[in-house]
Amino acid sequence: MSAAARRVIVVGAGIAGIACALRLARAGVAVTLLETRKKLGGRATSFIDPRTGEVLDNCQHIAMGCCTNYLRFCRMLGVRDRLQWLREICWVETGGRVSVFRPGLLPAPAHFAGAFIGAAFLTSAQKARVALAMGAIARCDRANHTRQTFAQWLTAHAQRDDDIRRFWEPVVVSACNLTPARVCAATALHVFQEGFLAHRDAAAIGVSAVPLLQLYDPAEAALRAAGGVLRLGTSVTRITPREVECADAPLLHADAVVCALPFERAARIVDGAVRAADPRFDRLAALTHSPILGVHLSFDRPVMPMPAAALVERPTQWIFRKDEEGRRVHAVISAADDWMPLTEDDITRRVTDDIRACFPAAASAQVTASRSVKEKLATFAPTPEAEAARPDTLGPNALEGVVLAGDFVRTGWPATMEGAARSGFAAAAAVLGEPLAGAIEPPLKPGVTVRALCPALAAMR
């Protein structure tokens, strides 16, 4: 692709599609952004609950301090101030004991050392084993571990089953939406390297203070101000490198087409002849999904004193407080395959049992409202096989192919909002003929200690 592409169609208005369209429009490209649904955001969005009329997020999505491209995306939309930042992570055990992880005075990668030493939910022996493995993570080249699972890597580094259940699994499942037994080791290693070791601000959690859908409110005005066009409710039926066919509109022509749809839709909508000539689409067959369950609960009294908590060895993995009092909470279960067949009553009962087990104030609290949201196609499953199959932004014949964007594209990140934003900016760079290095926001700069003690980690960034 090159700067000669002055008319571009972007299909799909999730984070990847919006990021790509905004970047292209700012470069003077005439962009048309198409979306099948009547709202923006893709899978990271909100809906109106027909039972109550409330606007609810389909699931609790978070950013982290290390998500530099997602934060750039928010700045482009002018919504960076709509994120609330949490500087500590609470781990809550059955019975209510709380361990708080917050950065201490030491520089990265040792900034969590004090909190880790004081963590009550781990024994001294567990801490010693985890610390040794964390040191190995800080020194290893994750690119050498794409063919094994994280569980295999952990076992090779003397981690026991109880270490994995209590410490490694809660982090990996929430970040990668897959268990250590299935997730690619390189993907999980990336989470710990980038999110916890490389920079003291990397693990800060950013939660939207407004419904997710409101984060995208400025997108249409920003796109139009730059000369672009947004068309919602437009059903796309076929894509080629220069054309987009819609169900209820004339054939659209462009100098380049960016497909920012989920991988399963891209495999259906891209023209058959185009797919046959591009090996990227054959590899999409190796990608599968992993589901996420979000559960909105309201109680008749306050039940949760902290903004967010990871529940230790409970089926419900994370709880987020959704009001100041702590009466309304949002529970998240990632890698939720076993939960998908359950009824809403069963889901409510199980999540409520976990909350009551971990928060004494909830012991006699009654649920006044419940709404579960099953995202069966929430993310791709980042297995070793999937990591090898993730497609590049451009095909082998870069000047003639469909440009791909989406969190499943080979971004170096798991299926996250950061991965989606990175892919959108990379797709825009491909269309413009710009080098990727200048199109992607660099990661947080590692400090002197990280560069001295963990040169491999600093180099990989």
Ligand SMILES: Cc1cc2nc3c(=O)[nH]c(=O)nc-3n(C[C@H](O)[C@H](O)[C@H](O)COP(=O)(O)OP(=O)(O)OC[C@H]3O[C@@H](n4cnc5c(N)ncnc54)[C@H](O)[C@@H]3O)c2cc1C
Given for the second form:
Amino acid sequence: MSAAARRVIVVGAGIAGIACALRLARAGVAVTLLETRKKLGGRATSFIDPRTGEVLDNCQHIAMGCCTNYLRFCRMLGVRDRLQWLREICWVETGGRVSVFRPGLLPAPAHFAGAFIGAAFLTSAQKARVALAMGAIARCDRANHTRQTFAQWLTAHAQRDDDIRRFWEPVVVSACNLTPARVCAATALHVFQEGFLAHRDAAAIGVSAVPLLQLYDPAEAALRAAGGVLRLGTSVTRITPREVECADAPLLHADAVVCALPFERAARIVDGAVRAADPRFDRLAALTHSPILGVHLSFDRPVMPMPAAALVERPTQWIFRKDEEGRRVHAVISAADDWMPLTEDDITRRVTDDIRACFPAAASAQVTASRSVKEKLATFAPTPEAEAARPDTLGPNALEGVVLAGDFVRTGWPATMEGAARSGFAAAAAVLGEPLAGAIEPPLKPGVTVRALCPALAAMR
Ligand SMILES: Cc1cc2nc3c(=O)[nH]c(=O)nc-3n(C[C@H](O)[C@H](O)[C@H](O)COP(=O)(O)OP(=O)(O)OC[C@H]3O[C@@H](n4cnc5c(N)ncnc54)[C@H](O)[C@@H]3O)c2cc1C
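Now show me the form predicted in complex with the ligand, since the one above was the form predicted alone.
Okay, now the whole complex, with that chain kicking things off.
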């Protein structure tokens, strides 16, 4: 069957579903994208705060320079220029001391060496231990570390508890949404290899200059322009490899069905007999959720001088400045299990305490508005057990089964916008019968030094 003759239904218009549908439509496939909500973008979303009428994001979403498929996705939507790039990361300690990480003159993988040596929040002994472990990360094959946690890997590489708390944990928790004690070592190693060591542009942080909704809204026009159909407000109740049942609508038929739902929905909505015959669905039971908390705060005066900061050994992990002055800020707490039972007042108090402790200008500032957003089902928890259970795009019966997309599919990435975009492009390639290698955007090209010093890292890419 030619691509043009195919009819494909994609269920779920998060990043994975949009990426898949748009790629298929542009290849000439007759695509229908179904979404239960009235808006696009799934978990990367905005809402109107009923207290103020303001449009707020559920949480600050950051991309990195290494997210090549997410950036391609943004280019496909024509929104690449709505991302602003931060080239340096500030680590701020209690008392306000700031250490700035920006790439120096040395080539990757040593581009952060100067910043690291100058970092004030680590002792010389800590830096020596961290540097040795970083060298091991640059040389190791992460595929050999799927069965242990990152904390086990770090301990085996002479990292002490305070090294983990001060340096490794803030990076790992925000990138993987899980603590080193629980996260799969291979997943965390991936973050340091791809996100920091492989290329000097990999760690650049991209934040949206517009509410997330405006980032993904253009998908509607892009899909229509490519001949696809988008149906918002369409709740799918059952999926088989050739049929999609919706609430209050006739049964839809297709040559292939891509399920781009979150894993807990896929495990319910894919038809029971189809699930029973496909081992990918059994294994989904090993996946659990990890929550994220986003807190929007306004102060009566400017409190934050830099655009973004990681707070050293504070419960609040990251703070982003949301206006020019620094009166409005957004706090992010990943792996936020302990925060979920708290009231909004308690959350505001704790985050404000952290801000006051780290930013001298905030010492006597008063909060004028606060809104916290708890996302209990934010991402799957990438434990060693979950990583082993992540399903492939296709099951044993290939296109005779349901095609899967979503951040939980085995992409090699944690649950991120990059993972979602990759999974969407991979699902489109599977439907089109194209090889995966050509369908996925390659990683940033490693330079000569990375190829010479870290052959395992260069070979894995
Ligand atoms: C608070 C928070 C912060 C995050 N921060 C970051 C970050 O900084 N950087 C990063 O890269 N990632 C971040 N992530 C993760 C990122 O948002 C997700 O990995 C990504 O958006 C997942 O996309 P997806 O398409 O796989 O799934 P989803 O976005 O969940 O899309 C699935 C879609 O299916 C729809 N749907 C569900 N049920 C039905 C049904 N029955 N019928 C039809 N449609 C249905 C949903 O409404 C949704 O639109 C964060 C996530 C959260 C929640």
